[in-house]
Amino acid sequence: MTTNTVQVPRSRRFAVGDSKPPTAERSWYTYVLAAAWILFLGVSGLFFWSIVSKSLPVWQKQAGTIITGTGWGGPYGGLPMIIGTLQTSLIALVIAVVVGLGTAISIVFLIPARLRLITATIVELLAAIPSIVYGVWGLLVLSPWMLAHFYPFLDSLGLTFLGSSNIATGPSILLASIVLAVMILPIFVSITREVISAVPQDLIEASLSLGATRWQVISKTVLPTARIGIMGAAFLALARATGETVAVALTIGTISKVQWHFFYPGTTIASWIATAFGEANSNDIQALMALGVILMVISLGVSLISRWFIARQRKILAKV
């Protein structure tokens, strides 16, 4: 018995994973997508260069001062803004990870199936709320509550470190961090929920068959398997936190001073740029642009770390 085979022309062969289809198979949308990609790269490059070129005089004259200095107005120092950005972002990340990890685990494993979609939707809707709303909520609702109840409670426990709840005057690094934590919570919960859901069901069933409890399955099987992806979600949320502007500007107080007490007002790079730009002269604008470059570098570095963690998690799950 003979078998008839159809010879596919070389120009028509295209396997999944090839970098690009043969020329004969390209259509108009291929060139449209390529043009859009080139346009995006061009716009991104021009945007980045416009910020860098505006800040070049500052980098040429006081590159060290803009990073390590503490004053503002000649020479310009960005250390208070850099430290404030790291403080608010890291505190917000700690809060978001603690709350968000429990939320993601509950959505996937603990709450009834009919409530999972509702809970996940509510969490994701938090990402759609404008940042100005978060800022106003923090300033008008959360801040008075903290002044009336939270700070006195910490003071009664001796945890205000200065021995008096009067140190809190409203806007503060802690207040901005809490507001920021609520803002980045949807990002962390969404990605963490997807990572946890991607853990192979065979591993979970194998653990259950060995007599493990639900909590043991979560703590000994699910979380160790998904830990790299969870770290990627945390860094992605951190990248989001470093660039937040309006809500932080309303709740942090915008004081250009290195502040190590979280109950006092402070500032961040983004909030300082937003508040100082309106009254800035040409030299101030150059310094603010330099701060913008620093913020972009920080955000880019954190985003690259997040992508590395997520890519590594995918490889781990592919091998399981």
The other form holds:
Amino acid sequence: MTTNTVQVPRSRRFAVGDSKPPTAERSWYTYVLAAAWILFLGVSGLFFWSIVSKSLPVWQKQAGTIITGTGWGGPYGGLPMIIGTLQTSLIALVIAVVVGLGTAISIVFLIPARLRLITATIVELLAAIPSIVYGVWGLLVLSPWMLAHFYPFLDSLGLTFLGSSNIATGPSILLASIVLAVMILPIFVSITREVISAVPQDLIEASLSLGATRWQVISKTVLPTARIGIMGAAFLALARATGETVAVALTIGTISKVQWHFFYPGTTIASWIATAFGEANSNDIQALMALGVILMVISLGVSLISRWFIARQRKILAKV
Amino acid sequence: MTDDLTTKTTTTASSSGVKVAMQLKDVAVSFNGRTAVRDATFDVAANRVTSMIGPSGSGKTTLLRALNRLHDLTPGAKVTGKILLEGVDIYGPDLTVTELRTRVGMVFQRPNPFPTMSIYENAVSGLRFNGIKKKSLLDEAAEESLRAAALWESVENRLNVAASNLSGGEQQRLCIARALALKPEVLLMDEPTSALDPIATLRIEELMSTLKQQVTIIIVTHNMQQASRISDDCAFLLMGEDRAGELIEFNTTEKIFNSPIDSRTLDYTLGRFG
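What's the form predicted in complex with its partner chain like, now that we've got the form predicted on its own?
Whole complex next, starting from this chain.
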């Protein structure tokens, strides 16, 4: 054993920042780890390069049209997909935040301890359901119900800008958004639950000691202290929503049209790529790859914002 | 149990003609059936500083938290016996828990101003919780309480900066101001200087001696010198054989430190254990 010949103090052996072990300790696993690291860098590099290079002709020939154009086939226009992605994920986010915030607060503060774990587990199990199941559920269960009850209900409220329930056929921006909302709910609830559980107990006790009611503790102390982290949770959920493919493809109708009437079909980047790929010629593929790059940029941006929020929340709590 | 009580040496401040702020009668706190502290019977004299001392595990903080019903939050916690605030049972129907907590304020071990609020908002947070919105009232209370906590001079020009910009000692004084803004009758302090440096500690101690003119103070401390310096009355608690804390002796601080009746009190104040 080579390690026996070198006397490394026990406390120093795993010291962080001590990245260079003495030569005698450098053994096969160092090389395995290095190889894994290089492989990882290589694979990710190749991945990005291949996607960008496949779409390169589109960026050279019609960089503007792919972002602002609305047709598909001559020049390729991605505006309907980009707008559709933003529409569905933002509507989904609004629904998920309203429902999820209430759920997370109830789990942490309101329901009895015995129910707490069960509810939290159920919410997290929702995340484990494959998205195809959500898609089929949206198409076969939610869509008929919405056609029969929800669209007419919204109609009766006079929300004509959404479209008319008489013309609606089922697949729609609204349907896809609601399915998405259910899908991103678990991630939003579980992160929000953690963020609000991390609000220090002594702040809660301080509020109570000043005569705050339980509701005031939640609204005036817990939520303000956790708000940055809740923003982070929302953006993480948003990132998940922008990239969701199959459930949206099944429920949105997938037509290449900028759709402002939410009762009617539209499309998103991810669902458009998935459905159009089958019959795509080489030019189509370049355009689809370009859409893929746009989606990657959106998702990456949203994820980065989410990380920034969560890092800031950590800093806030570290100062408390 | 009754034997214990009869041998217990407690004096009631009321006998010496001093006004009583709070009375504890055979108070015990248990968690899920396990007793954490028991047999606490003593009177807290108004406008004096009463300290609770004892080694860790003797239940002093547990007892303190019973006095503003903070144990209400803990599932399985049970408080028995009687705790009276100016003669009214604080666990009874004549006093709501929120009203009790505005009359019995609390300062915690770690300075814990609200991190998302400014100095001003922290100072008036208790008033806001209680529905006071009028700007002039809030301004007045903020100045008055910050002055009372000896903080006004140093923060007067930066009332709107975040409370986290203050030093630890200033944060703790802000927490005291926050509690004082509600004009409580009693102020509970749970080892308020244990997270502070000696100079900040000294300033809080000086503050307490002036504050007792307007508010009755009950302080838990593990620092015997502190208890002897600042308190007028003193309760000594100790963990019994079944790991439950109990009140051993209550008397004026002078008597507890100079001529205690129980030999265990003497041993502890002389530093023989703990």
